[in-house]
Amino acid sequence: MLLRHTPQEITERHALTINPAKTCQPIGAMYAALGVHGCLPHSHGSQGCCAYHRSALTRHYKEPISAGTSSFTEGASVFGGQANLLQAIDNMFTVYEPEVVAVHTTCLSETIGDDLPQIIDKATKDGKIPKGKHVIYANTPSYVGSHVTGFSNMVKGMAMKAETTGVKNGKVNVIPGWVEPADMEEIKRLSGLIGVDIILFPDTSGILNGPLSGEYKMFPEGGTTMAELQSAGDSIGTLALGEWCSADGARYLDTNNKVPCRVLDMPIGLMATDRFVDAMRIIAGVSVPEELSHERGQLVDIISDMHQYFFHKKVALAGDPDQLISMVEFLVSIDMCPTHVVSGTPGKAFAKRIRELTAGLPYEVNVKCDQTADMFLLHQWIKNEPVDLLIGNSYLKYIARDEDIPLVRWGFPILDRQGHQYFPTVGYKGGIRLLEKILNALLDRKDRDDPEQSFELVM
């Protein structure tokens, strides 16, 4: 395979990225938009860009992704895409009748300098947006940031729809970050058990993990409604799960609608879930229900039972910052050893946070988190310091094969396996699921490699 030519000697690269640990902003914006009820995402650029964004999400979620495009040609590429977008908005509301159109830009429209607020204002004045319908938007140039940045920008666009009436609704806004639809379901379930009425946005549960009923629906039943988004300005508070994905939207509501916010880590693993549950408990003014204590005890039990197989196993990880921070904390808490950590999403605070979480390890962890971070570098790190396990998306399978290392698929995108959209990895139940995947990968490898005298039936 091609990766077998990856050299062990690491040289500094400035103008070349090989197999980046990220994808582009519009994909994140499109995923976030799908979490709004009755929403049709719209890619303001060429047809090819939109086709790529749709196919990336379709391959991961195994669901058809609908989206509009401004269909730039040479004329729009030179003179701007205002006419294209105005016509597209008119066409989409007339033909497909969505409740909401969510417009995100691309490299092309950003380079030209199309002014989305001005164009959408003109569409409103020209009567192209029917009464009772809505357009949200986000600037998502692909040449900066990553899919995580695009997700965050679209979430902030949703927050801009919030209204303040002066009468609190008693609800808590929860911005879940880029997690699977099943994770969003789990966040709603946990909140319900604690007794907190939440507005979760975006919410892709029921949209990208819905049932096959035999009946086609252009817009599935799930998603956050526009009424909920508008009432988010009257909530008593906002919990943002993840600095990179969720904090911008929460801080916008804090600044503009006076809804106080708190930024937490994604509730992946024992301690991060504890902090989420505690925050919700304080908001609701209640005790933690016995059912949640029971679930937490089950997670602690599997850690205790199988600790011998986790102990001091070295792990290399690639993924998104918010997810990696919680995963690294979880791994350290069960005495595994994160050794190499790579994310293609820029963020100077990421490396500092990872080093704080791994400060008790007897070595310095390799960390890189910027636009030049890639899996080529991760592969080189592994060649210089081998690991026992890989955790990340499907692109790591090449390194796993070349270096003969077990792989736990987790994050985005997962292109060669099914089920990730149905099984949560957040919360205590999600922690059990993660440990099962990690444990199975390690024990499968142990069974494969053990000599006959230590090939055991009971482990």
Second form
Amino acid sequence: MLLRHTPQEITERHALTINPAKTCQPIGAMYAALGVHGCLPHSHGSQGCCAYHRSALTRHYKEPISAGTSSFTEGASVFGGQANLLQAIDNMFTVYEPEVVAVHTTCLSETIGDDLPQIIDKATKDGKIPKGKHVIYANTPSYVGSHVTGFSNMVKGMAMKAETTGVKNGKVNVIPGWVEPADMEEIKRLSGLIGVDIILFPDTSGILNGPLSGEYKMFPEGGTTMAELQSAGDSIGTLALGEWCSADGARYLDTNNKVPCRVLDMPIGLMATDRFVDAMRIIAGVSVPEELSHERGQLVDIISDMHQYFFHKKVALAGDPDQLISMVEFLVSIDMCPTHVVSGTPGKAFAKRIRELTAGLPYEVNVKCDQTADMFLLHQWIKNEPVDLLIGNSYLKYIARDEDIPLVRWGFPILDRQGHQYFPTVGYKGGIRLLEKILNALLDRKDRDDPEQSFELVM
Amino acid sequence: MDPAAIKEEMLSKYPPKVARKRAKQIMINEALENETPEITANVRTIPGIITMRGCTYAGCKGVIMGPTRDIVNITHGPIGCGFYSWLTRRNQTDATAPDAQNYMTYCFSTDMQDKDIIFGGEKKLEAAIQEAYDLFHPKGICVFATCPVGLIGDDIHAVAAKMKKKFGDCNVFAFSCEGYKGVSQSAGHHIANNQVFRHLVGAEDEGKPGKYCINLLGEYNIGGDGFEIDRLLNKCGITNNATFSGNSSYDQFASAHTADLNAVMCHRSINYVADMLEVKYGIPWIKVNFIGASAAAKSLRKIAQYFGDQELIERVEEVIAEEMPAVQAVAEEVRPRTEGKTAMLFVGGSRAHHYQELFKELGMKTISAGYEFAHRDDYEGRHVLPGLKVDADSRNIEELEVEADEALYSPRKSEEELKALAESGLDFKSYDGMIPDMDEKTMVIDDLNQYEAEKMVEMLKPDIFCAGIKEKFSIQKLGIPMKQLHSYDSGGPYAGFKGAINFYREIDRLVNSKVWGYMKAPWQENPELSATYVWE
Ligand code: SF4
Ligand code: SF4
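Output block for the form predicted together with its partner chain, input the form predicted on its own:
What follows is the whole complex; the chain from before opens it.
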């Protein structure tokens, strides 16, 4: 057994997190920053954090992840990191020539109390930021929130670049949240189909799912341009897809640039996608094209075709709040039974929302979202109340193997399978892909376990 | 291309200060009269320069303590540091014994929150240690400090000592391995090893039985390397009492002082432990290398020579004779496809040197190499040690003062015996470093960064590039195969004889993969429009 020391009996824990269902803020900030065109993320702290974040993102995307670090040593840790950051900004613009540098802090620089706006201001005054280039920033102390918070903070850092000219640009800002490059591409496709001109930020498509062509571009074609970010202050409105990842940035634009916003759920699964599409067509005042209704119909079709295999299957999930909310709603909508749900990202509203979504089920779900809402607890819950399926990141494979439960990999990080960069799980097509994955997992298991006399060819 | 021109071209883009600094870390190997030119190493990375390096915590918790299965390793800090070091290194462990404990699949963290940063985290740490003890009752609990911990002044050692005393049956100790200490992982290795030496070694007087008993230092069992080495040692009748720290367990460390020889694989991460074991317990050490078939054979012979028993010497020859034909057969099969190809290696603190052996066996030439976190002695040899400057960053890292242990010191060989062995060609405490093994005009580059890597590949077009995960895909985008020598790309083992075979096949696969021919589509190769399409 790989997790042989996990006891079935659940004892109270207050101080020790075991097998976390979250990681730290800066990696979210780094991922978000990679969705800005020509942007080099920069980690203001010791070099270890940066190495860890780059490695984790690289393992997930199998793509180069470049980011700078302030490489603090003891001196910088005692006297502050201003000199390091100034030097770093200078070196990065000289050597790598990015359009934008996106600075985020780490626990170290936060604990010291380095003042990013002041240092960046000094860099500007000292002429360390070449003309026409930009520095954006976010404070990302990891002892608050999680990687999701860091993503949200960097999105807000992008929103801070928005300018208001008074002339509307006729576009809608869409903040997709922490989804895959393929999802961002899909959101753009859906918007295009409906006929809404959007500014999507961040947008990692084209950056973290790039081609192999014998050429290495440190800054590939994709990403939200600085011009788009600046123009976001002139948009008609902002749709934030997910409260945890996207709402702060949207509300910032609302308060500062008078761009009104709505926070929707991430368009994962039938209903959440319906709400997204419906919102888009009302904003644009257009009718939804037949093509999209057709895609929706295909998703409904597969739900009905295979309903018997979904029906009343119990599922345990670990992941991030925005994704889990939509996923749980989707599972309930196809009559699956989300049974245990953990997220290490704090926020009481999450548990409440999951309870609401599962209110119609004949039992109460186990849901927890705080420091000790970890995979250790999830595993203990599973030992007490077994499930048919696991949904979450690659770390769940240890539980999957020990308990012999099929696993659908979904979320971050996925370190051992491919596809997430290329195939979306948002939108109707994404829903179809999710169902395909769930069915494959369940039916492969059934094929493995069915006795010979009842082994099925047609399912 | 002329290496001097390459160097100049590479430096030309840097701001002057950066160029001056990097110039000292980029060395052209010009075999001067019996001496190698000096390289600057183990110095700070320049802020903003995209480095391969990680931090002290990574070296301590990740590299040295990570591979020990039966100690509960608690990261004291916010969640990230612990999360990223959770199962991401491929140090394998054998926990198949029925009662074996294995915590390597777990990540333990105090997951500090803002109130812990403001009011201090000692209470939370204490509670976390208690919770871990209550849940698992392990033999040992180790605590690792991350950056903020040092700043807020938590006394992790006091908390550990208090809990150790309270439990009575669990060894609790801590590591001040904050990421900002030192300039790379290397500082973390040192901090880890010091604490293992201080709190573990010597605690258990019963080592493994065996006539020829050694410890293997600086072998981390990535991809099962240690298993293959153990297989060979076993076959020869040599007992591996303790590996530091691949596939290790609490008891092995504790009884390390009972072995009769220390064989050092990775000089960088552990040579000082070998020194301390010699001073305190009287165990001599030799440098070995099991990467490369002939290096592995040589290492086995060295160990046999040390013990000096004819029986062992013969057994070692038998084993080599038995194992070598399979290795040579694969080398011969592969060589026509690898001969003359070129490699670059930028990794770690010993691998960039050791793996040159395997490439040599494939008929490949290493045209440039360098370490990520090694020191000058790993480049130039231990003879530079007395003259090494101790800068502010190194002074931060504790050097343990050890002396002969009153009860346990017992020299394994007399002065005369050691001298005789040395005269017969067995070098004790000796390592000549990477540079003497490299050809003239090759380039040795310390702490290579992303920009330089890309430049080197563009200018010298190696057939294969070796480094770590962060470098993997930017190199491959250029159409050059990249082999990870930290994680082995989920492959391995590459040590010993079976490992050599695996590596030959792997390199053959990589450099001859069809995929490198698919970079351009037909219409990109021939963009001109032909007049008409030819139908059937
Ligand atoms: S110190 Fe903070 S920012 Fe750095 S890896 Fe650890 S948790 Fe993340
Ligand atoms: S916070 Fe410090 S200890 Fe943690 S990863 Fe970053 S540099 Fe390393």
